[in-house]
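A single chain comes next, written as structure tokens; it is the form predicted alone.
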Amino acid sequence: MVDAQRLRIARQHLETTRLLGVDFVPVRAAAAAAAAALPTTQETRSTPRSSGVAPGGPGLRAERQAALDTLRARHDRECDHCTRSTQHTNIVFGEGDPCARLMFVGEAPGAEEDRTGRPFVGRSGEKLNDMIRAIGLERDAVYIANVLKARPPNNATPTPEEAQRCGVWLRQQIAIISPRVIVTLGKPAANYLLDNRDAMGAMRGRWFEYAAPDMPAPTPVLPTFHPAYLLRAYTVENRRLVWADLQKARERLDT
């Protein structure tokens, strides 16, 4: 009898590639999807697919939220970029899941953004749904947030000394919510994580490390394009690499 549930998630993998605008699946990846759709073994039929969120309960959850509340409170009164800018309306400080098991990084908030104090709405909001619903998961089991938590003046890219002074308290949020993935979206976010001045085309869907004192050991980061990088560039090709991407983070997940 075929598996509901695997059924499911075949069928949400095939489903996957439209949302991301991949215009066919190929045939071994329908027959893989079709394989995955029947039972093997009884290991495979009781061992679920990962959340996305840490395990944990609603004390750790309340305990990191508070965290990240308090954070949000000194950001507000002491950011050496933010305070200083007078060009925003709103902070946007991050949202989510403390326990989200995966995070993905800005470089900073565009106009709808500063509107409404949330990160990635609009259009580009808009596709990263697109992406995280494409893993299986929902927006609100990940935790999403920006290097710079107000906006640039004319939507300028972030420079080097406006993400080291605003770039710490991202830090802090990744020690607080402890991810087992980043995924870095864009090049100034995967430059200011990874501490270095490379080309996205070096970086993208390659692992490498974030390493903080602060944090246990280092977490697993992948670069992949920007939501508006790939609307402006909506090509077959560039859907493809940022779908494969977004496979390589899931993936991770469930290890």
Contents of the next structure:
Amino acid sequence: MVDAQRLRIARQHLETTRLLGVDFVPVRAAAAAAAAALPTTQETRSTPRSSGVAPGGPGLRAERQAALDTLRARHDRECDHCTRSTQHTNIVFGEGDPCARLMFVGEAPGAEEDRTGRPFVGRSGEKLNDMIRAIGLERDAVYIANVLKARPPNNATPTPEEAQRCGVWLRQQIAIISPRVIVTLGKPAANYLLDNRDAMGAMRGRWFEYAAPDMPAPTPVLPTFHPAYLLRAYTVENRRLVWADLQKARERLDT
Ligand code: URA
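Counterpart to the form predicted alone, namely the form predicted in complex with ligand URA:
Time for the whole complex; same chain goes first.
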């Protein structure tokens, strides 16, 4: 195993203990993992750590950001769902690296997201941030969006019909960002992108493909639990399942 890989696994080990809610890490194990996480001189000199971020240079990044900005302006004027919505405060279009290799797709803004105009900034957002860090990435290295861009009244789960009306904009975001992997959070996002009505149990942890005519190749999609569900059902088993899903996504990014 190359040093960079050992380094990543050691870091992830420490993060996993946090994600799984393990309060106690034996001192020797923690010290060994921390020591392994220190870059060797050789690594510092020559081995770039895989960041999960597309290598797109400033030109490509600026181009994609401009395309996303244009798309957002059109969305705000034309979206068949959001222009009819009367109860939201802010549109939550999405945020992150326009060249991200990993994209997370949730269902719809909640109260805090509606207030700030940013996706996943409430309690679910804190959990999502933990999940992102657990695979050795920073939040600003990924892209985060929702199927619905305006908060549904009473935090209702998006209906398939609402998802169809707003989801066309998500599809265009995906086409611009062109991520290597999409992780869907919860059932509505998976059902919309995979065009099915399957139960979460039938989808979670399995690879699917998202194919679109405006994209050169299908994008691998991995459904996992929504962080809000994880917070509600904070069992060791659920945390392990989400951890396994995140590992799968990370491995796919690294290949
Ligand atoms: N839940 C979601 O699905 N999306 C958000 O942005 C916040 C909570």
